[in-house]
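Here we start with a single chain on its own, the form predicted on its own, put down as structure tokens.
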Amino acid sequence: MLRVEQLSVNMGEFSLQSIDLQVGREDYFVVLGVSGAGKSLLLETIAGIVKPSGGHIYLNEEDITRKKIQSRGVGLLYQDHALFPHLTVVENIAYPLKGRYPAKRDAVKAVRDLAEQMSIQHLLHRKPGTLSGGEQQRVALARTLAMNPSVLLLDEPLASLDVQMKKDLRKLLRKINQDGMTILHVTHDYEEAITLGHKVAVLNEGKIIQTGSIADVFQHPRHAFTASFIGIKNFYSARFLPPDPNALPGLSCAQISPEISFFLQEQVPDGDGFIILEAEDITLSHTRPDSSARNNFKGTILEISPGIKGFEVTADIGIPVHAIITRHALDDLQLREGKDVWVSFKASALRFIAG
């Protein structure tokens, strides 16, 4: 669908390297890296806005990569909106449909459908700058989509939201995605890959250092980079179920999979969304602890491994589950693969993310 090969742009003292990249048709590819690392260059490569210094980007199996912008079939979509001040929101929407459609009525009807399906038809004779930034975003993505494009470049098109505004619009572009449309997402923001990745590639420094499926890069990072930025091993999707006040009085029941769920603090709606649980806050004992954890099972020592931190323990308990132990806590446990052992954390320990 979208393919980048030996992708490289010469900015001066900072370059994009050899980039290789594969998006395939309706997939939603997340790019992740810190600020600097050349996302935002990235996509303004694939999107003609930047001229490569070598490499090929191909698109259906077109080469694109001297093409013009408006002859690409891509649409970019960047964090600040980029919106036409002076224009309404029908205006603005409308912009891109200019000589695209002979009778009126059908460039009214391609503007009223993408604002029903942006959620913003009550708003089109408003100006942007009445708009919540939430609302911004989502006349700036009808606009996009206007260009009718193959695929949607979105640069980190959740990062000026709320909390709120990020779980609706997250929800919104998920459905983009599964209405049939191929995303290339950049953020710096790991939840955003795990909430709506399919792929997922790491970008340090103008390289692309690692790239596979959402857990393979985050349970098994192949660079000291992507471990040091990721920093997270045990994330989790999860169905959340109805509390039961009297079995567990202010608890939340995320199930994991049929036979595996963990009890957390937050009230949490009912339906689909993650947990994560940091390895920090697991403790590893011979014995079922007697403490106030609520989150207590039996498994096996699949790994020990050195880290920065002390000793990554991996342990079997249904799903893997990642712990770090002190040296000390290592040598008094007398832990090895292949034992048994009991993994605990509270209930408090646990993090939500809305689907």
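Heads up, when I say rigid core I mean the largest set of C-alphas that superpose within 1.5 Å between the two forms. As the structure is a prediction and not an experimental result, all values here were calculated from the model. Numbering follows the first chain given and starts at 1. Compared with the form predicted together with the partner chain:
- Fitting the two forms on the rigid core leaves the C-alpha of Lys68 displaced by under 2 angstroms between these two forms.
- Core-superposed comparison between these two forms: the C-alpha position of Tyr78 differs by less than 2 Å.
- Remark: with the core as the superposition reference, the CA shift of Val341 between these two forms reaches 2 Å or more.
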The other form holds:
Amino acid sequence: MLRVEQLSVNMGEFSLQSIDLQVGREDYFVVLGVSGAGKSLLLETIAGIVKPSGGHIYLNEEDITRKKIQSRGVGLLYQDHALFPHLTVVENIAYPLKGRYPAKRDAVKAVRDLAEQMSIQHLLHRKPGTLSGGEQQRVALARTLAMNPSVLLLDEPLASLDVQMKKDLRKLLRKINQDGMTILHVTHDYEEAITLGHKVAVLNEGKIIQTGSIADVFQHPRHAFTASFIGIKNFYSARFLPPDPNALPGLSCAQISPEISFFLQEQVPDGDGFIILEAEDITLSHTRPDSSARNNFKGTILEISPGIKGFEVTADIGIPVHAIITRHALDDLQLREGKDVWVSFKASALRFIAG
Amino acid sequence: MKTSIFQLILIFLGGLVLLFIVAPLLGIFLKTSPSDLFQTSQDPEVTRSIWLTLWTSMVATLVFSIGAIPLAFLLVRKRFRMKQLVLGIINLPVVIPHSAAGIAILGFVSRNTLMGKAASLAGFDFVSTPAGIALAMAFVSLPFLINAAMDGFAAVPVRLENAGLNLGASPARVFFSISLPLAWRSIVTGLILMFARGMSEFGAVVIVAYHPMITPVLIFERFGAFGLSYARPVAVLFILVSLAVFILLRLLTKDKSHAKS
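Form predicted together with the partner chain, following the form predicted on its own:
First the chain shown before, then all remaining chains and molecules of the complex.
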């Protein structure tokens, strides 16, 4: 359907580098990345607005890399809607229909059908400047769908909407996808990816760093950046060492840095990989704990900040680790920034991801 | 709200400049009696020159806008080598003395030049004709239209034009349905400025075509031949006609000026 091969775009200080993507027919594909990652640039390149410096874009097996913008059949929905301010809603929606229907009656019917689908029938004679953000988004969506694109490119479509509008528009996008529209959606919000996407690619600093199904990417992040998206703060690259004869049987050793190694309960093959440690599984104490925890490190508190689940304590044990504790525990331990603390977690708390 | 000393100084200085503009105009109106004005308005030589001034400036504006508006669009949207040089060339007529501009145009269109010969073969002449007057007017007033149109196009978000292309429209359709309507207010301002500047031109026109006489040349001639009191009613009448035309043009184009981008 839509295939992007080794796509590179050079914009001077920023570039997209060797992007590979494959969006199947009727897929809902989400590209996840923070602001400035190159998401909008990727969509504009696929739409033909920006010329790539290398690589190819195929749509339905046709190479459209050098094809004119207006002949690509790729519908781009801009983040700020890009509605024509001097035209009414009906004129905006009808814009791509010029020359498509020989009879005006058919064009009018097409506009009415789209307006009905988007629930904007009552707005048809208004100017875009008088509409709310959610209404503008629906008009822009109707206008893009009016061109009957082969693939719909959505640039942060939910970014400027309130909670209820987001919910409604998500439902609408899901419906459009279920009706057969192939969608490539870029966003910085991983919840959008989870609730809408079938597949996800993570874009960071102009490179795709991970691609796969939603479950695969979010359960097995292969990059600290991906892990940070889903709230995993303790994500480390590690070298898994051969079993230590002095260690307890059944434990593996992961070297995080020359000075820091963690014990894992899993049997892990030698080589490189990643370690995930949930912040809630870390215990903090004043003295070395007398428990079964295999991983105990003395460190210094760098930062304490309130969060949704409790207080996040960042301690330096040679590498930064993030623990979440309750207010009660914070008061009991009288923790404060700069104070020494013992950081402990069980070998079973560590999750291994192969490199 | 209390007015500070600094604000008072600003008001005083600004007031002086306003007075400098208003006082001579007020003086010329106060010194012209309604009967003189009426008599002048009945003078065929005066009315003929006013009509000639109006229509030659209008023709110059309309004819040259066909190329000037696309040029403004290109200058805003395209990057090319020597763009700064082109922008400098466009503004050249504003900085050179207009009598020098007249000499330059005459050298370009007089009967012994290539252009003059070509025009002559086509059956018309630029020297001492309305066509020459229009050419001289256009030369000195074009920068006003181009610069205003450039401001208008620059204010149109490129994103909207790209959205139009993405929706399947051709570049020509995008230009006429998006860029031009959104830049319209600035373009209209530019057209009016060009028209006004053309109407008031004297230096370049007097060299290319002393006859037929446009009003600024007629005012000059009456001042030289008969003195201030003969030139003044023509000047007042011309100012009144100009004001009426601009107000009318503004009213006519007001509803079409939906350039909020």
